[in-house]
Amino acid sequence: MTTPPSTGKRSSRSRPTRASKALREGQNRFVSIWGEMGSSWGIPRTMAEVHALLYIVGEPLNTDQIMERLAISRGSASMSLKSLHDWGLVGRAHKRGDRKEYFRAEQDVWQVFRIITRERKRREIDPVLMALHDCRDVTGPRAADLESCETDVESHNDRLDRMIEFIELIDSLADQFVSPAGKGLQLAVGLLGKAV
């Protein structure tokens, strides 16, 4: 009995399987890298991984799909999605005929980094700047009984003023990055790229 000639169907079936495995592996690696980066920035790793998954998949997923894909609890998924939604990195989406709630990540990379910059500024730069101004008030013009060590106070204030000036410059740059027009970050990156 002779074997029938190959029609090529078998190899065409195995290609999508291999491609889908490669795609899933690539997505998993991205999620892992983004989670690591997020945790080094002080963002909870699970929150960063949920964002990464929604971004890299590029289509809305529901909570059950996220839990299954990342092997996380419903509580972790829900808290991460709430935080991501509060930040503006994730929006809700609905699928016709499906009562489950779906979530979609912002796909514009520049917008993603504007949002992250805004949140980091709010959580890190703003409190430091406020604390530095409070610190400066201790030895400011209204402070009493500082005549005895006036030179030391002036030197202290000078160092503190230079630090405040630097942080205010960073704050001003961050404001440009997160502006509603959103061109500041792209412009800065473009200028830095040309300078290098």
Contents of the next structure:
2 protein chains.
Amino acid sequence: MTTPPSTGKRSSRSRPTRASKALREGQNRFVSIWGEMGSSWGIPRTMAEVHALLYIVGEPLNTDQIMERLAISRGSASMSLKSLHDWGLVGRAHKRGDRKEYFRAEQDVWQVFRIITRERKRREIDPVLMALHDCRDVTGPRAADLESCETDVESHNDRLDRMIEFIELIDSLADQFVSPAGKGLQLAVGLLGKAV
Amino acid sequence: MTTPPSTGKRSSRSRPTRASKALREGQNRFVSIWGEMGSSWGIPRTMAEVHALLYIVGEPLNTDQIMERLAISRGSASMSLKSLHDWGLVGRAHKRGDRKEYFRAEQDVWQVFRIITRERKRREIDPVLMALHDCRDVTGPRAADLESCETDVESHNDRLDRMIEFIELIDSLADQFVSPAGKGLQLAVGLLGKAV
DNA sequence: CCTTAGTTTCAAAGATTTTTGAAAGAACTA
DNA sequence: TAGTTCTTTCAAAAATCTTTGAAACTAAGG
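Mind sharing the form predicted together with the DNA? What's above is the form predicted on its own.
Whole complex next, starting from this chain.
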């Protein structure tokens, strides 16, 4: 799948070329940007950085390489990798004659965001929707008549219903994007994008 | 805009009816859910709770009412309200013969999410795109020939370009949603939703 | 101009989240 | 089985983020 032994940056212990130094710098910047972004969206910075490193390097790395590259502890690396694996953003790989475990990040950007969408929907949106429905039940069934004409309760229910309706729409959009047949959305989105 | 003096929940110091207790409970639940959700998406829990309270109560509240209702300090309330006002999610209001300042949350759910989208785009996505472009520059112009045939640099650049392209697409989608003429997206989204 | 009611600010305290590192656990080899 | 190598776990430490509360500030009323 990847090219042969890859005559990569510094395979033969040669001194770094100008290009390989730029590459290193580019990778480091990407890692920082992604880490920063992750943390502003509620994802642990280190987890995002590990992901960024694996994505941008393109080929599998082992725990020691990741630790060294990001200057983090073994425990932290292991935990971030576990989370990334749970999300499905990172897969395990092995190299012949090397007992170490290697990790490879999904390389298809669309797939990356489909996975992120799927997981955030599952972990955050769906539970919120559940809770909102429970919350809605507290103030009675639709068009209820608890006492007689409790307009406060009615407008409360309207506000809840509008919010629930909106979030359900987002939820179903996420479904579209995530689904294997989600190419539909991909296409539609492309068209919309053009129609600026 | 709102109904008269509003014969609200407990205007005349009467004992709470069953319905008004349910209403209170429903509001509290909504506040908790929204606070929880905010914090999982990188928004301070209290700020999200203040927003939730103002949204679900529907009518303007003053700082003391918010402090009491959420059991938070004056400083915290003031800071959250400032942020919400900066975002544009909350407006100031005044009542005749009352020197206190009142705060009212935007009530249109679509508008709420348009605002959130606009602000997150402005504060988080756009800066990331800038940084990614700078990062891209580090490894030379498109189809560069830094040394000769540095395939590592080339594939690095490809990965960056794919990521940038995707985020730019999201960015322009966000534009569509945010724009006043964004009804287009609203519509398209509605159609897509149906086409499940 | 002074008083008073209300609001904002910000350093320190408190709470929460993240990282570390060492010990326990697994998996392989001889 | 014992030894070796690598991985995971988790309690404590560190870092980060949030809240508090009292002082500074602002504006309205007298």
